[in-house]
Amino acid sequence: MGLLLAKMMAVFGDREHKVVIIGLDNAGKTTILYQFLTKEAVHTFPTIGSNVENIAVRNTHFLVWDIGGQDSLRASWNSYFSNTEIVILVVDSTDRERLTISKEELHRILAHEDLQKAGVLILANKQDVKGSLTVSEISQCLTLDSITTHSWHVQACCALTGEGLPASLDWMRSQVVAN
């Protein structure tokens, strides 16, 4: 009976689901957060610390933490992981030189004990830029096929136009409803 009640609460949105958005600096994390919220591109500045917003998707409520991605701030990411259900990794699809760093950070955080049950959404941002890496290329570079302990999904997107972001929210919702 308790399991049925928990599933019903998840479907009807009585509970908030924690999401953290991580990624290297200048990947588009904050632009994506506010595109989720307002469906408009907003002018942003580098995040020092974090931004947090509540986002509702068809009666499913997410508390979304956007965490600064500068090198000096990455060590503090793990302090945000408690009770996280979904991790969003935003990747700048044009930043070929730093994709290895994104890969290392992704695999490092997936080993964190607070994220053992978290789903992972990789947003391949800046797909509107000529010469950007494809979803397939990003999947290969991040060695996503080696991730067997977490459910994951890669979504092409453009933070400025919002393209690909509704599908991302649908994936997030399906993950929390299924759990």
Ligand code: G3D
The other form holds:
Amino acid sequence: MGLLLAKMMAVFGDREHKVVIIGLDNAGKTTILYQFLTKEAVHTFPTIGSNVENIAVRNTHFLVWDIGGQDSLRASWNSYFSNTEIVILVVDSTDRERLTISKEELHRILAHEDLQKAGVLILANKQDVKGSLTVSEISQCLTLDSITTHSWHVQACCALTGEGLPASLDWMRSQVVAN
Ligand code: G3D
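Show the form predicted in complex with the ligand, please, because up to now only the form predicted alone has appeared in this conversation.
Below is the entire complex, every chain and molecule, led by the chain shown above.
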């Protein structure tokens, strides 16, 4: 029976895994969500509240929430965290001035009790823009090496072309399959 169940899960996929995308406004969260879904860049509008989509990677299903990142909405991020398996922090690699705010938000959410077992994916977006910060500069600014409590991964990407996003989905899949 156990073997049959395992075979059925391999064919049909298992339950949905909850993913939450956070990051400051204009970082590219909504563009990434729809690039995950359609493999195309879509025209976006500021997210008031949230967008949610089901994204399948082979037979693994993610329910992905994109939450508004404006200052006034960040306090509500916490209310989305229960049962979250992966948090994606999107960083605008051209926005040097607000990187310290992203760092503070990252380390704040890492302390949240609902996220103690969550994997953390940091997407260094807008790599197509000349002069954008590199992954290594962003890693340093966010002090990623100090994170020992969570499994994390940083990935350079461009949401307009989709570059870097398949590798991100592969990492997400490996995380939930491992757990
Ligand atoms: P948000 O959901 O984090 O607020 P959006 O961000 O997805 O709405 O994107 C904000 C703006 O950044 C959009 O431009 C979008 O096209 C642009 N953008 C997103 N990702 C990239 C990227 O990788 N490279 C570049 N160059 N731009 C990107 P507009 O002009 O519509 O405001």
